[in-house]
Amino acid sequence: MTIQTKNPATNKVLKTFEPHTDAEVDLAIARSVVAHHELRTWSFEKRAKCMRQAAKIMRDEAEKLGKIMTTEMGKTLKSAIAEVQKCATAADYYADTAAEYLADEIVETDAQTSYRAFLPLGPVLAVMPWNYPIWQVIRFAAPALMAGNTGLLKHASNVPQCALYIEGIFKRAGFPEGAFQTLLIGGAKVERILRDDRVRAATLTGSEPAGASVASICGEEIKPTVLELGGSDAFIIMPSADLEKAVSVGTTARTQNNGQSCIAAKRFFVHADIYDDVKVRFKDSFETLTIGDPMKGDTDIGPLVDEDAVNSVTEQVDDALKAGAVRICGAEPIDGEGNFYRPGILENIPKEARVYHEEIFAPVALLFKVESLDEAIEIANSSPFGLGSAIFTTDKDEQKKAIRELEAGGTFVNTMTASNPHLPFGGIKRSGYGRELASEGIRAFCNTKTVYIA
């Protein structure tokens, strides 16, 4: 299978790459082991120096790398540049905090000395998606390398230039040869790598079927995994909310990254007392979005990643409309060159509609009228997913209730769901398990070793 860059704004193939052979993959794994044995002996200060250099490279080359991202998967250039800058911030953060996160933790026992030590496991396979092609990788790689692990990246096959660029960043930053390597392979080759004894763990961000496959294989091999899968995030708006802010943030939360985000707000639960007002505001907000060339600075919405993505959301919307949902605006493909899709809103979604239970990976918002916060939480929790959630309200009791009762890996109050290097990130239920980022993320691929000295 040829790996290629295909511009989703034009559907033209721009570059092709030959996949790595099994022999080349084996050599990469061997280099990863050697690099781990070296990196684990480095002091945190030495690792941090390289990580800060990686951050500098990303800042200096944000526009160059951003253009590659936009060309490969269609996000707007302004958002691509912002993504690279966020990655640089994360790299600096782990350079600053790794030593603290991984310091020995003294535990008082009857021993002379006893403590927890956090030691790296070794090579980790990272299976990463196309939608945030740099951030998804860096939020694994920065803490992993700072912990002394090494990374093997199997990136999505439609972003090979991004994948190779990331490898180059860590090489230029001064990490050991083989510390972070890109494997240009198809999905069928992943199992062979997971079953290799030299590969000690795996992390995956992607679809539910892909996550289930990796978890199953690693379960047989007794290897730890972290999975961040799909989401159908709830976004609740209550009468006390600042409606202008709620709609503005909600529009961004649903349409960010052209609507292709696991943590995008997808289901909007609006209290009946303000529903009609909010609906009009959302319609106006969606209809003012600028759709077009993602390289242009005034573009809000670029193309979906490929033709299959357009066909998939079109089928979901058609199914919802046939089941009785009502189209408020948009939610339809745009004729012409490229994979463009008009952002839209549906309401009155019946339980029989696929989108009531499925993730919709495109800029389509689902509006639900609810009579109470209890009803909003009940419907929100009926989803098989549990990644993020948000609520807009100034009522402290409502905030506490949402935080306590929403079944999700995170609840954001009066703002949109986002990942932050300072805080753990991940989901529950069908959205995966384990955590990236913060202390939980950097320790995810460490051996928490008990040390007892009598």
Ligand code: NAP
Second form
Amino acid sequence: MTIQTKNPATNKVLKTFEPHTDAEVDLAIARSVVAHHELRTWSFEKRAKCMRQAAKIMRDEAEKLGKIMTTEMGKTLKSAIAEVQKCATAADYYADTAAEYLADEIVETDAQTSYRAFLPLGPVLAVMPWNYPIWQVIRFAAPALMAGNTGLLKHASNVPQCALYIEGIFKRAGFPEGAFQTLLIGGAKVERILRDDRVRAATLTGSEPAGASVASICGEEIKPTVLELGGSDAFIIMPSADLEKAVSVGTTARTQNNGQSCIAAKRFFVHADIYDDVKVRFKDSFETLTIGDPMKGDTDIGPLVDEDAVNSVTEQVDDALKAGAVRICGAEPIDGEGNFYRPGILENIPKEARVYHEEIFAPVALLFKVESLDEAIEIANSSPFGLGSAIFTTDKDEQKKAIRELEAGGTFVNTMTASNPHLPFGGIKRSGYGRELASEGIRAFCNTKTVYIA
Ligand code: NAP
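One more: the block was the form predicted alone; return the form predicted together with the named molecule.
Whole complex next, starting from this chain.
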């Protein structure tokens, strides 16, 4: 893939970057090793000081960085600014908590002293997607650097300016030279880095094929990996729910980030008793969304990331309609400049339709009428994915059942799935493995060393 900034609102190429050569990548890895040797000797306080400075830079420059994000991948400027602010919060969170999460854990045995120590592994390669171009990176980088690891970022080829900006933030914040570096390379160059002995682990957020490739290479190289892959999250609405809230939150959950979120609610299971009412409300809610220039403050939905994204959702929707699904509204490309796509809703989706099993990475909601919570859970769990899930109900037994039985990395009750630095984030089944954020996120790339002093 060409490494370039191409504005999805206009499809104009604004800047093209020369990829790093193998020799440049090798030098970056060497710098990463040297930086790790330094960073691992730093106290948590010293690392935290730099991390808080990184947070400050992000807060101070949220709008400037937000405009780059919007230009490169099309998310609305207001959501881009909010994303950078969330990153600052996560950086502060790990500055505050790393020492506690990685403190030695004394274990009583017959030894004089025995404990678990959490030690850094070294350089970690992070392969990242464009959809949350700063958040995906910071939620890896903040805990990694606080643990004393160093980061090598292979960002998506369409967000090079975001990638370089992040490298600059950590440099300016005072981390050692080489502690966090961006490699401008395509996906084909990832294998060479994974097979380099100096690189100790990898994390990938992205599609299943990319995840499977990285995991299989790391399997051969015996290197730990964390995979954050796709999702087709269930969003269940039961009769006791506050329907106005459920529909309003459901609309946001499906259309946030122009519909391009791994944890977007993609399949809505609505109880038969309220189905018709909810359907009308969803239609109204989707039709009032403002689609347009993502730089404008009143825009809800900007363009999809590229022409391929429009083609891919169009093919999925056509296939579903051919298989017997019914279009309630929207779900079609908008003619004219840029990759604009009208958010929409389909119902009566047959099992044969591709979207019954596939992820839709665009603002198209699938509505299913169900007779019971059991039926909702059964269809929800028939998906190959298991990332997030949500249920709207005030019935405590229904809440408990959904929490116990939905096959997902998270269940959110009376709200939408969202990542939160205080809570672990990740999936099961084909949504990946391992966890980011919270204590799990910082321990993911640590050596849990057993210490036994006789
Ligand atoms: P993608 O094509 O897999 O790209 C993600 C990253 O992987 C990019 O940096 C890409 O580089 C690289 N890549 C692609 N193929 C590769 C390969 N064979 N080996 C090594 N690296 C490779 O994913 P996407 O389409 O941009 O992102 C959307 C997907 O990510 C969706 O499925 C979404 O659900 C998922 N996602 C998951 C989470 C989560 O936390 N679970 C969060 C966000 C997104 P190039 O750009 O150079 O191709």
